[in-house]
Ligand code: NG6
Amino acid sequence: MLYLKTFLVFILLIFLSSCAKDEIRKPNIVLIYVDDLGYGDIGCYGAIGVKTPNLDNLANSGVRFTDSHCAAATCTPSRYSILTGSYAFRNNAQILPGDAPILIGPQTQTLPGMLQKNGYKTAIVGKWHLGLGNGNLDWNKDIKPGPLEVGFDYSFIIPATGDRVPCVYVENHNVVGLEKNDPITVSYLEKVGILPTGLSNPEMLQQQADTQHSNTIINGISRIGYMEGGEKAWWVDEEFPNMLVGKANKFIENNKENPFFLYFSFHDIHVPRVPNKRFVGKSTMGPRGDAIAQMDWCTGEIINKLEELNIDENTLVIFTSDNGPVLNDGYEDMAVELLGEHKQSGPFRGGKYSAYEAGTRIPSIVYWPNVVSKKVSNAIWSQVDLYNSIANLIGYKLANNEAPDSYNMLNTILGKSNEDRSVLLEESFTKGIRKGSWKYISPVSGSVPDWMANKGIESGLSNDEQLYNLDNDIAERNNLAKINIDRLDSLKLQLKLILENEKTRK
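Can you show the structure of this one chain in the form predicted alone?
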């Protein structure tokens, strides 16, 4: 009898120990980051002309936000902020050329680096666009510093954007498939090699392009910049979804027993939009709409992999976009002509590049089975807050100089609270600030650039101060700057404090 009791106690201890391990295992985190996806571009946010069943399913099981924001109205600044927890202006982060040195310094503390220190395996798959190397990069040698030097264990990237050379994948430190006897040369200053360009051979193009996008032709698409060599390493745009999803799901499979962080960074729906043939015609809006359908499929494939491996209930999935939408951004793909009744910016004014709301107010869905409940949340928060919030989730206390602008908004992000961010900075080609329903846009000096108008986007830039109450003026049409002086001065002061202080988080 004594032996039986001892045995039962032993079994019970093993069971309790196993339960304790299950309870304390840190959750996997998947950040799905779409490029140029507007507030109104998916079904659960009102899309017309394209169906997004996978994202609609996520929204029907998770938290769908109506007032979440990327950190800036363009891609490089937003990507910098989401990975560093720092406002982009602190490092003068702007849209980078394809041969730019790395923007995140090796000493900078990052979200993946923080997770790495806390036992996570980390990966980026997809678009990078934060610079590589230290200048004068040789694409035929080890390419570093890059993602591996700023906190990622694995990296499979499009170095900059699909419309920039070199048109190759970089896995960890090397160009994929590069042959030594066919080295790559890249220049953004002058033509190199003998490859045709969009200006010299427009008959070779899948899509006509503006002058900026009419340099070297790869895969029937003319790009920004010139390249020669590396032919066996050239990507095929139509294969982006298969290649990137394959790499992402392989990382998930390899790390199913470990806590992992996957930053899945889409090229879709950035130009050039060249969807895989299986998605051509899936929308009524041409390549842009078809790319949205493709993006939805990719998201579904990642969720399916989590479910297949039975790790979905221990995985926090955050789906969002890097900035607002743009239709015509350098290539003629009928995005404007085939738009129909679809409203890519939803009810908001502006889009990518713009200081108006559609520049940074983007679709965001948070999904975590049996942890997050179905909810539509109107709470205000920023992607810069993900760093601090995720640190709080895993029980890590930030160092004093870490993630200087990242608030702990975990309960809001998980839908357990409706608390707003106290103030929200909106970066574009000027600065804006939100406090509740009130928004201030700072003026610009000199002439107001008009190139955004050529893209069909209202810039939001003005020589005059702008003040809006979004509660009754969601389209920012009624400027109250000369009427509500007290509110104007209060927001100007808060913006001044943000710009003058080294950190804003408490």
Contents of the next structure:
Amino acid sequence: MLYLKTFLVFILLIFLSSCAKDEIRKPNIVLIYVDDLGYGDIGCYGAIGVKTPNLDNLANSGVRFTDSHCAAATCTPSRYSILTGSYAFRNNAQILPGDAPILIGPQTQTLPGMLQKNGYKTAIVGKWHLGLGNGNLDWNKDIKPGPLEVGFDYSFIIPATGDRVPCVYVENHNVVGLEKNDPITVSYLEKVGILPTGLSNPEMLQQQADTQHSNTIINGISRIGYMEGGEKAWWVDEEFPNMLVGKANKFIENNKENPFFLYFSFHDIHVPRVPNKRFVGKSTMGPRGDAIAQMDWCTGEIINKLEELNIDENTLVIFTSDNGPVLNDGYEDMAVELLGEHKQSGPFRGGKYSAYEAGTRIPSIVYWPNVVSKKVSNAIWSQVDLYNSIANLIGYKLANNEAPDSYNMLNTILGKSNEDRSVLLEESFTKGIRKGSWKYISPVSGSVPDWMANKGIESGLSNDEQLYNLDNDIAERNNLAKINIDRLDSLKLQLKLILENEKTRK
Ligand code: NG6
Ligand code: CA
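Okay, that is the form predicted alone; can I get the form predicted in complex with the ligand now?
Starting with the chain above, the whole complex follows.
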């Protein structure tokens, strides 16, 4: 009898403890990942030519960071790092063509995969740009491996970029709306099929483009790469905001009862910039500014949905960008001519592609009503740290070989601490390293590619070593490499250690 009683009490205890666990629900996580948004491009960071009321609201009750960084100055490496917690150089991640095989290997542990293991439903909606398939992909069959094979439960993607073919959405394993009798062919080597190109038919274009962006015309825009077929499946660029917000909010609705992770990866404000007509003229800067207004609206729609479902207080929202800003990135959209007083890079030098600060120093806002309080934080952290920090948030301990470069910066990210990352790697066409206010940039041999030089992009590439003290030289003008040798040597050593070790986190 005593035995039976003890047994029943034991069962009751187990039952109660499992109820308690259910009550402490894991927070939802929404990562809003904007494309090519610069430090100075939104209101709360000093934008002049465009208003961003939704983002300013987030910053009014969240943490706004002034020294947070994407892992690299271009998209593919940054995305690789944010999803794997690994520096991009470890897998030689560089801007991929639209027919590249998947960059994240099947054994790689990923942020969404880690969350999946911990009971989250995970989704990507928006730009992928990490490759699909294993080479020679047939777009008319099952498209895999892709996001579903590396940790996402649901995927609705722009496969590469808006300026690259194929110009179709892929939902889970298939091109959306593809008809059997009109198969898709894609090539980055030679023209396929008979569709007009920017070079053959410039009169068909909404925006004139440089030669790299003058291949197949889809929706009045010439792209990088050639495609043929799949006409019913072609996207309409102007509909990106409605389409992507629609899919993102549907995923949120479907998962409102369980923890979810949404990686909402914008097309804006990447080229081609052809915002929906609702946003045309919303800025004084032409299509680039209007695309920022559109991006602000999209963000607001996600927040509204969280509020409407009454789950905003249980959702950590992280808003940030994949690399710094660029004005002319291949299309004649007046971004340079209409810039006015607006400073897309804020006070920093360079932008997208650049080794200078504006390459990776981007706006980041962390918003979580009633958990995170309003703050402006100058702490240094990198997006590569999100993996480990989120693991800590949900009480998961990383395996030894998981997310090798991801530091636990949770307290900094939630605004509870001002602690800096001990050293910060900034990847670009070379490597930079920051320790506090000091910054070192590795020299490179050779010259800057023509397309960069022609577009007025300050690459930061130099045959000489560069050392700056951002405390009194925020725009990296005064190279101290020959003056402060000790500092130079110590930063070089830090960089060497990163490059030589397979793992940099504790
Ligand atoms: C570059 C393209 C640029 C853009 C970029 C990728 C040229 C000359 N430029 O190669 O237009 O597509 O790749 O941008 O082809 S990113 O944000 O995805 O890194
Ligand atoms: Ca980008």
